[in-house]
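Only one chain comes next, encoded as structure tokens, the form predicted on its own.
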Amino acid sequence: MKVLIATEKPFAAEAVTGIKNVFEKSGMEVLLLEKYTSKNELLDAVKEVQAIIIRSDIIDAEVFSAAKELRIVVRAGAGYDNVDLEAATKHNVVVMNTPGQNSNAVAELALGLMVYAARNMYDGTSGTELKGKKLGIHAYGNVGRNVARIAKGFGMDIYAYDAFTPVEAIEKDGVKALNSAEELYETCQYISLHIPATEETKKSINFNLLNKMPRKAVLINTARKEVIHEEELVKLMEERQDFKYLTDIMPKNDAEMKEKFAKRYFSTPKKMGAQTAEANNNAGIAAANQIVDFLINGNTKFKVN
């Protein structure tokens, strides 16, 4: 059996080699493509494969139409919204996630923009402190448990607002659970996004939500930015010059937001959250002993479509 490593932006090397040595032991020979520059790249390299890990690869119904032996796709890490669920379903293809694998490195990157936005970006002058300040958690998953975790350490006051996770799971990590996410923005000068991008919270973090954050708010979003109302954003910080929003998704409009609001956003060039060696070492491996527990018995458990 063929399996595709397919990652514009590559693994730490050392993660390569725990995944080829996964597929190896299991007799499935490894192909590689990285830092590819175009999409025929992608469509040419997965036409003989059974499998495919990727990161934030593109996997759309082109690819799988060209890919005509594939059964599953892994995406190394939480997210999964840059694979068509639909066209791969269609196809017969197995899509799954490795959930809580990039959690720890996504965790400690928020907590890092908290404290960067705090100490005005390094720019010389007084900042704040974290200690006691109220930090709320939007969306208690996997990445929301662990910066609840990092941010005890800081001495913050810990609020979390989850739809789907019970107030009992959230209350016995001594996280203070709310009722809504408006009751959660209209507590917390610090707010970290964990929200995943779906039809329900695409441009759900708008002017009105924003706004009921407390004086000097900030903002963290490591999740999506397609959760974020990046125009109504844009109207928030134009009409409050005490909010800073920081990000490791750069939004469409990251021109107009560094002209008008330099000292008050940031933005890391691409997506830095997993960007870790443990992280890539964590997510890669288990993605590929997951395709090797499939194509060999059949375990569906991270099955996502």
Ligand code: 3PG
Given for the second form:
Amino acid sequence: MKVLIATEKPFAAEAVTGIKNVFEKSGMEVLLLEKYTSKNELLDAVKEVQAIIIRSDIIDAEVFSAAKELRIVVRAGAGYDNVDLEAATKHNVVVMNTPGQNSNAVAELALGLMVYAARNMYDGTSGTELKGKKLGIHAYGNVGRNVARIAKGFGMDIYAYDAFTPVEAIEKDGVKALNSAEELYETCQYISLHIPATEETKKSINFNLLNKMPRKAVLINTARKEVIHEEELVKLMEERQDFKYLTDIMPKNDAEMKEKFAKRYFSTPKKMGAQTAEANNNAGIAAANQIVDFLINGNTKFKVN
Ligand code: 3PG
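Please could you give me the other form, the form predicted in complex with this ligand, since above is the form predicted on its own?
Following is the full complex, with the preceding chain placed first.
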């Protein structure tokens, strides 16, 4: 059996070794496609494989049509908005993610961005501290929980809103659960986004919601760029000189944001929340084990389609 690791943004080398070990022990052949620059390279590489490990790589209907032998795709990570689930199901392909495996890495970056904002992007001027400030965690999943755990160490006052997590599950962590996104944004100076990109959430972080935030608001995005209403964010930041936006997912209007809001806007050059050796190891090896367990034992735990 052949497995492809298709990562436009490669895993750390030690994670690739770990993944290869898992497959080789099970007698599977591993193909590696890293840093590819055209879709054709991907279409070519998927032709004869039964399984694929990906990160944010786009797996659409065309890829499924080209992958005639494919039985499983595992997204080594949390969000699977990059995979066309309908096309997968049509082609009888199982899609899985590896929930929780990279969430500490993303949460650490979220806190790092908060410190960066509080210290005025390290420009040498006098900043502020996170201690005692209100942090709103928008969606309390694996990353949100880790953000709460770390933010507690900073002495922040922590709130969360999640439409799907029971209040008790949030409050047992010493986090105050609020009843709506509006209430969260009204309450918190810092907001950390952890919602997935779905039809319901796309562009949902808009002018009206963000304008509810108190003075000296800081919005941290380590989730997805699609959830932001970009035009309305520009309008808001033009109207509110006190508002900062720091993101790990470069928006389409990055150049405009940089030019207009030099001291209040920051974006990483490439999404790097999960870009640590530990996260790559955890998510990559979990993905490899899930593939082996599916191909050999038919285990479909973590299936998302
Ligand atoms: C995820 O959904 O797991 C994160 O956004 C990480 O994505 P990446 O694997 O492309 O870094």
